[in-house]
Structures are given as C-alpha cells and as structure tokens.
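What follows is a single chain, given as structure tokens, in the form predicted on its own.
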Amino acid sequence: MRFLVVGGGAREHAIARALELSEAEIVVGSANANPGLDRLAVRSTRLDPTDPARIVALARAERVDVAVIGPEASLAAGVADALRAAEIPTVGPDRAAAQIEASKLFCRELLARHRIPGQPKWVAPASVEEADRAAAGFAGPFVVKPSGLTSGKGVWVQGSDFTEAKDGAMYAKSLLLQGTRVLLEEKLEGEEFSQMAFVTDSGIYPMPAVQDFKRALEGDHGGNTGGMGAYSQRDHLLPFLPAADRDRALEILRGTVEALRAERLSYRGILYGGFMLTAGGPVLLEFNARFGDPEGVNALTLYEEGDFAELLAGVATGHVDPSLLNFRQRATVVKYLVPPGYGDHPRAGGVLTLDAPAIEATGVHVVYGSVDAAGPGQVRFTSSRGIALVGEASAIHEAGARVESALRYVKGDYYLRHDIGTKEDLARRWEHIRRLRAPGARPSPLPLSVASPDAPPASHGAPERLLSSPAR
C-alpha cells in the first residue's frame, strides 16, 4: 500500500516509521524538510499542510491508497473532507467532527447536550462584562482557555500563569476583544494523563496511556508548551493510574463518539482525551482529533512490526480487525531537544550535530520534529521542538536513563527536561495521588489503591483486554 503522510513533525515521523515496518510506501507532504521523513519517503513534497487542493493533487498524482493527517490545523482546514471527496480513504475526521479539538466551546456544549460524565465546571462568557461575572463565580482557582487551536500554549492557569481572579478575567477579556471565544473552567487537582484511541465505524480501539509534560521547565515550572516529553508504562497504564480509572476514561471517549454519531458526524481517525485523574476519578480537560505529540511517539514506538498499514487502512475505510492492536509490553520515555528559550522566546536557527546511528545503537530512537536538514548529521532548529529521543526499557526510569546516556552523541546549543521519567518524579506523582485519595482527604467513589512507581504489570490487573479488542 502507498500512504500519504501530511505534516512534517515528530508525530508524522513516528507514523512513517511504523508504516515502514509494514513495508508500506510513504509519500510526504510537509512545510519543512524533516530529514527523518525524507529518508523514509519515496516522494517528499514541500507544501502548506492546510491547503486541501494541493494535498488532494499530490495524493492523486502519487496514486496513494490511504492518507494520514498529522496536524490539527490540517483537520481544521478541511483537508480530510477534500481527500474523501476525492475518494481517497483518510485517517482523520472531517472538519465538522474535528471541532472536538478546534473549538473547545463546541466540545463542552456537545458533551453537555449528551450528558457525558467527567466534565469540570465551565463557563463561556460572550462579552467582557460576562467575563468579570464568570471569574467572580468560581469558588476556587480557575483556568482560562481560548476556544480555538493554540498548540498547547494559550491556556492560563491560576496559581501558575496568574495570581488574582481579576488577572484571569483580564486575560479572558483581552481574548474576547480580539474576537476569540474563551472558556473559564475550574482548576482541578490531580495528575494529567492522555488516553488515545483509534476510532472508526466498528468501535474504538485504545492505545497505551501516556503522561505528557507540558511545562517548559523542570519540576513543572515555566510556561505551557506543545509538550517537552512523555512516558508510558509497560502494562500500558501509569504508576498512578489504576485500570478502573482508565476504563472510566475510555467510557468518556466511547460516549463522545456516540454523541458525535447521534449528531450525524462520522469519525474515522484518532481521538485523544486529555484527562486529569482527580480524587473522584478522571475528568476531561480537552480532546484532540489526532495523535498527540509527543504522546503518539510513545505509543507508536511500541507498535509491533508487520501490520500498522493494515490497521490504518481499516480506520480509514471503516472497520478494524482487533487482532491488529499489537503494542509491546515495554516502558517508553520521550525527551524533546528544543531550541534555547523554547516556550516563551525560542531562538531559531541553531544547528545540532548528532550521531544518529550511534544513538540508535544504544537502543534509543531518534525521531525528527520541526527541524530542517542542515548537512550530514546536522539539523537546524525552527522555533518549535526539534528532536525527540525515545528510550525503551522494562521500567520507566530505565528508559529515561537510556535517553540521558544517548545525549553524549548530541552537540550544540539545546534544552531538554532531564526530570522526565526519573524515579524521583515518578514517586512524586504517585505520592500526589495517594495523598489526594487517602481516606478522609476527599470523598471518592473509586478504589483507593494505586501501584508504586514502576510497578510490575500485575499491580494494575489485566489491561491487555482493552488493548486487544474493540471497546463496545
């Protein structure tokens, strides 16, 4: 089969790597010359990934069998609609269904109409006067979210990005005055996790759970970013995430897909739920309509050889064989090498020199992000994330240590978060949930048992059932 991969970041490189293992032919349409993608592609074309007509022309010229859309901006621009109109099976929802990510207001209103559980208190002021009243109406801290796409960087959290409620209201009003709809949501206490699933007419098919690190600086300080890295555990849960809570998150995904279908919005693609595990269970923070970045890199690194092309073709055409969901029982850690100042004032143009074969020989994968080729063994930073280094091992901290060891083969001016996947950080997050759910701390209808950091798979039960059959 021949696949068109739209997009030029690490997410798309990870998709292409998994397709290559299925011996698929890969055509790339991207704005940048990603060296990893270009090496895998039979044809790589520079184009605007939000230009539906150009992408359809490329797909037709290259006679592709299936198109896979990586970036959210492409989905919001209607690229999937145009490809399907040209009778090209596509992994990625049409623009109307992709509003689940492109419009946070659409998402919250949809879930409210269909009474989907696991939602925070939220308000969507339509004027600056309403913004003041909405901010004053929260008994505790709140979060300000632009309704549209922000690449993970537009959310302001009270206590991190602003202190007083009036400052949050001011930010909300500034967005409204720019013509941007905005949501105010209660600030939740807990640990964030990501649950992705393949979605098509025959059901939802879960991937391993992942924890992403949004803040730029170690210890979860600094501004929000697109994601500095992520980890997954070998039992496909997380150190602080019991199977029962993961099941409840999957029920929210399943209910959301049913709500979309009830409103005659077909969904063939990836649905990614960003959740907060609270004392009372998982609460939905947001949906994305595509593979996460870096979360998709974690999950796709674990995909077994031989049938990813068939799996994606099944998503695109409406029916998935559940036996194709094959993820290794291994832990992964992704750490992003980013330009200095990334998050607030990234310095683009810097050159990294890396010995990719030597890195791969250590068992660490090199996944190229938003970089351009700059010569043999060299890449040039854009203003976004550059190189994702992916460690794989039997335990999370071991996978993280492998990434750290591989840094000796990288030269240049870059930044990364060293704390991702360390024993200390894992213990801190597990202890956070333990304290939050301790008897008497806060009412909780859920089991209070959580595994210790890097616990063996048996500590969480048998999530393999969810990973090898469609959710009903």
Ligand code: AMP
Given for the second form:
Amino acid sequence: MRFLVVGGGAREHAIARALELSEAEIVVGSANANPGLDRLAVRSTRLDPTDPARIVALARAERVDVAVIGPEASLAAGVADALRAAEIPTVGPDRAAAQIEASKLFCRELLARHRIPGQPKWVAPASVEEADRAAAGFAGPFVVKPSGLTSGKGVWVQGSDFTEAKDGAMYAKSLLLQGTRVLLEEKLEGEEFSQMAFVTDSGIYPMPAVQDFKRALEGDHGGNTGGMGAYSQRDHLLPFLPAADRDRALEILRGTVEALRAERLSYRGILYGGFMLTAGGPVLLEFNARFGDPEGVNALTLYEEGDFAELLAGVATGHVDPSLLNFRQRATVVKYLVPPGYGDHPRAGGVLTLDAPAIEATGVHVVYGSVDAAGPGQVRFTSSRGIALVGEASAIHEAGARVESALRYVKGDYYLRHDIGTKEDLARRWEHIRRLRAPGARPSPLPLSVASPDAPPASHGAPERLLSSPAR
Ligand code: AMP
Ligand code: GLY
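What's the form predicted in complex with adenosine monophosphate (AMP) like, now that we've got the form predicted on its own?
Shown next: the complete complex, the earlier chain at its head.
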C-alpha cells in the first residue's frame, strides 16, 4: 500500500516508521526537509501542508491508497475534506469535525449540548465587559484560553502565568480586542494525561495512556509549550492513573464521537483527549484531532510490527479490525531536544551534531522533529522542537535513563528536561493524586459537573444515549 504522510515533524516521522515496518510505501508532503522522514520516503515534496489543492495534486500524481494528516493546521485548512472529495481515503477528520480541536468554544458547546460529563466550569465572554464579569465570577483561580489553535502556547493559568484575577481579565480582554474568542475556565487541580484513540465508523480503538510535560522548564516551571517530552507505562496506564479513571476518559471520548455523529459530523482519524485527573475523576481540558506530539511518538514506538498500514487503512475506510490494535507492553520515555529559549524566544538556526547510528545501537530511537538536514550527521533547528529521543524499557525510569545515556552522542547548543521519567518525578505525581484523593482531603469542587452553568442551554441531542451506549 502507498501512503501520503502530510507534515514534517516527529509525529509524522513516528507514523512513517510504523508504516515502514508494515512495508508500506511512503510519500511525504511537508514544509521542512526532515532527514528521518525523507530517508523513509520513496519521494518527499516540499509544500505548504495547509494547501489542500497542492496536497490533492500530490496524492493523485503519486497514486496513493491512503493519506494520513499529521498537523492540526492541515485539518483546520480543510485538507481532509479536499482529499475525500478526490476519493482518497484519509486518516484525519474533515474541517467541520476538526473544530473539536480548532475551536475550544465549539468543543465545550458540543459537550454541553450533549451533557457529556467531565467538564470544568467555563464561560465564553463575548465582550470586554463580560470578560470582567466572568473573571470576577470565579470563586477560585481560573485559566484563560484563546478559542483557536495556539500550539499549546496561548493558555494562561492563574498562579503560573498570572497572579491576580484582574491580570487574567486583562489578557482575556486583549484577546477579545484582537478579535479572538476566549474561554475562561476554573483551574483544575490534579495530574494531566493524554488518552488517544483511533476513531472510525466502526468504533473507537484506544492507545496507551501517556503523560506529556507541557511546561518548558524542569519542575513544571516556565511557559506552556507543545510538549517537552512524555512517558507511558508498561500496562498502558500511568503510575497515578487507575484503570477505572482511564475507562471514564474513554467514555468521554466515546460520548464525544457519538455527539459528533448525532450532529452529522463523521470522524475518521485520531481523537486525543487531554485530561486532568482530579480528585473527582478525569476532567477534559481539550481535544486534539490528531496524534499528540510527543504522545504519538510514545504510542507509535510501541506499535507491533506488521500491520499498521492495514490499521490506518481501516480508519480511513471506516472499518477497523480490532485484532490490529497491538501495542507492546513496554514503558517509553520521549525527551525532546529543543532550541535554546524554546517556549519563549526560541533561537532558530543552531546546528546539532548527532551520531544517530550510535544512539540507535544503544536501543534509543532517534525521531526527527521540525529540523532541516544540515549535512552528514547534522541538523539545523527551526524555532520548533528538534529531535525526540525515545527510550524503551520495562520500567519508566529505566527508559528515561536510557535517553540520558544517549546524550553523550549529541553535540550542540540545545535544551532538554532531564526530569521527565525520573523516579523522583513519578513519585511526586503519584503522591499528588494520593494526597488529593485521601479521605478527608478537601472535596473536589468538581464532582464531574455535567455542564457549565454558563453553557448555552441544551438545544438538541439525546444525552442519555451517550452515557449508556455499549462499549464498542
Ligand atoms: P489546553 O490547550 O486547553 O490543553 O491547555 C494547555 C495547558 O494549560 C494544559 O495542558 C494544562 O496544563 C493547562 N490547562 C488548561 N486548562 C486548564 C484548567 N482548566 N485547569 C488547569 N490547567 C489547565
Ligand atoms: N503534546 C500536546 C499536543 O500534541 O498538542
């Protein structure tokens, strides 16, 4: 089978690696010359990944059987719609369904209309006056989010990104004055996790749970980023995440796909739920309409050899054979090498020298992100995340240690978070949830409220069907 992979980051390199193991032919369309992807591809074309006409022309010229869209910007630009209109089976939702990621307001309103549990209190002020009132209306700390795509960098959390409620209100107002819709949400306390699933007409098919590290600096300091690294556990849960809570998160994913379907929005692609595990259970922070980056790198590293091409073809054509859902029972740790200043003022253009064969020989995978080839064994940073190093072992901290020991084969000016996947960090997160859930702990302000009091009234949908729908 011949696949078109759209996008040029580590997520797309990880997709291409898994496809290559099933002996698929790969054609790449990306803006940058990713050396890892280009090596796997029979042909690699530089293009704007948000240009639907150009991508359809490439898919036709290359006679691909299936197209896989990596980046959210391509989905938001209607690339999947154009490919399907050209009768090319595609992994990635149409623009209308991809709003689940591209518009946080669409997402919250959809979930409120269909009474899907696990939502925080939220409000979407339509004017600067309303923003002041909304900020004053929260009893505790809150979060300000632009509604649109921001690569994870536009969200301001009280206590981390601003101190006083009035500063949050100022930020919300400045966004509104630029013409951006904005959401204010109560600040949730807990541990974040990502739960991804393949979604198609025949149901949802879960991947291992992953914890991403969003903040730029060690100890979860610094600004929010696209993700500095991530880990997954051997049993596909997480040290702080019991199966019952993972299953509640999957119910939220399932209910959301049903809600989209009830609104006549078909979804064939990847659905990624970003959750906060609170004292009261998982609460949805956001959806993404694609593999997470880096979470997709963790999950796809675990995909068993042999049939990823068939799995993706099944997603694209509407029927997945559940026996294709094979993820190895191993722990993974991904750490990103990023340009100095990443998260705030990244310095593009720096050159990294790495001995990839020596790293691979230690059992650590080199997954290339948004870098350009710069000569033998060298890559040039763009302003985005550069190289993902992936360690695999039976325990998470061992996988992390493997990545650390591979760093001796990397030279250049880069930054990475050493704390990802250490025993100390894992213990801290486990303890955090234990403390939140201890008998006598302050009860969660958030007992899985059905919807925000500020949400628009439910206008249609059949909520009970969603929660009682049999597991598929
Ligand atoms: P989002 O793009 O909505 O996932 O937000 C980016 C990051 O901001 C999340 O990964 C969290 O770290 C943080 N965040 C978002 N919403 C909340 C919330 N309601 N409470 C606490 N932290 C949040
Ligand atoms: N790691 C978060 C994301 O892919 O958006």
